[in-house]
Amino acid sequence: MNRDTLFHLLTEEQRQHFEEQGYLVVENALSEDTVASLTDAIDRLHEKVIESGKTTPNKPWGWANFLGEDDAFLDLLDCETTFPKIWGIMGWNIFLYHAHLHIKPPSLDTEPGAGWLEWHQDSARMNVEIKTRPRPRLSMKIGYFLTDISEPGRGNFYIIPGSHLSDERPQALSEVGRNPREGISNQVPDGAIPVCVKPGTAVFFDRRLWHSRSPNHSEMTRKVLFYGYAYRWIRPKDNMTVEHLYERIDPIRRQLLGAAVRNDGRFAPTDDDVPLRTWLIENLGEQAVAAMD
């Protein structure tokens, strides 16, 4: 793993903001060249799917099994500007349990209600079957935004800062903003804000943060990649085809793609199971790594 990650460690100010608000915005996490490479890779995949007849250019499209399609996607696994903040929050016994890309074309002429999603916390049944209050974090995501959503109405996702500490559903119990032509709806819960960021921005958020997608009223097509990290004893959420990549990637990336020496190594890991821990000890010291526990 690139030692330049050590220049992007989680600061105490960032930690405090994430713990209190449930999200963190890191501007310029991706260079212009990286944004261009990722956009090109997504566009190539999108074209293939359009040619296959599985979608059309004017429909929203999302896909999870994309990591092996281009090295630009693979390089985000341990991105030097963002990954240190993941281990800074979650520690070293982690992997990528969930990833998806999403393209959202303009939806000016869609039917009322299209483009909105009921307010939710991530992980579905996890929020029903875990009985502790508040629910535990267990996972978090990074959203890499590749298009300019610095203004509302561009397919921004909405969040309620601080809501990760409450298990209560927001006031809007069903879909929000029934008319996709409206930029603001009186059904948006109090305190909800659109995430407005420039291309190349990374947005981290706790899986428990109440959030919702929204329609794209603009003339541009919004493109974003989401990478979700969880503890290694959680099952993958997606059918990611990644085992064929193991032979050509380093041990830390193999860990992040779910490799393990044995199943129990996800619960009681050895050094072979978690090379990330060894790397952190070598570069940060045993005391710093012990503090993560």
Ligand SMILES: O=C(O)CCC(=O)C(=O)O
Second form
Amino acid sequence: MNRDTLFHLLTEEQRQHFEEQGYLVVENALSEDTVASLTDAIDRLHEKVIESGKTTPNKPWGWANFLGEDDAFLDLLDCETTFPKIWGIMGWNIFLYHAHLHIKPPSLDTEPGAGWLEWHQDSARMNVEIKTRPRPRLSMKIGYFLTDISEPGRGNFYIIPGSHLSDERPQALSEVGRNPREGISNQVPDGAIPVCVKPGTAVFFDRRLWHSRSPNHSEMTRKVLFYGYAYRWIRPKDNMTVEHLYERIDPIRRQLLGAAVRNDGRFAPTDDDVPLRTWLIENLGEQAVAAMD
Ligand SMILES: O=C(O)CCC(=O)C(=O)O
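Could you present the same protein in the form predicted together with this ligand, rather than the form predicted alone shown above?
Time for the whole complex; same chain goes first.
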């Protein structure tokens, strides 16, 4: 892992903001060149899928199993400007349990009912089957925004700041804003905000934060990558075809792509299971991991 990561450690102010609000915005997390490479990689994949007939250019398209398709995607696993904030919050026994990319073309004439998703917390049944209150965090995601969504109406990611500690669905609705016009006016729940950010911004969020996607009424296509990190004893969320990458990536990336010496090592890891821990000791000292142990 790149030692420049040490210039981007989680600050106490960032920790406090994340703990209290359930999200954190880091501007310029990706350089213009990185945004361009990731956008090219996404466009190439999209083109391939269009050619295969599985989607069309003007339809929203999302895909989860993309990590092995381009090294630009792999480089985000331990991105120097963002990854230290993940282990700063979650500790070292973590991996990438889920990643998805999303393309949202303009839908200026969106039919009522299209475009809004149910407001949700991530991880579905986890929110039903865990009975303690408030439910635990267990995972968090980074959204890397590659398009300029600095104004609302561009398919912005919507969040309700501070809602991660509330187990109740916002308002008494199972769905919010199915009609995009109403969604934009009065059906957005109290306290909800569109995340308005420039390309290259990383938005971290606690999986419990109530969030939603929204319709894109602009003329640009919104492109975003989501990387979700969880404890190693949680299962991957989607098919992630990554084992063939193990031989050409470094040990920390192998950990992040789910490698384990033995299954129990996900619960009671040895040093071989968690090279991230060794790296932290070597670069930050024993006290850095003592605080996480
Ligand atoms: O695409 C978006 O803006 C929302 C993504 C989302 O809901 C999720 O990652 O769980």
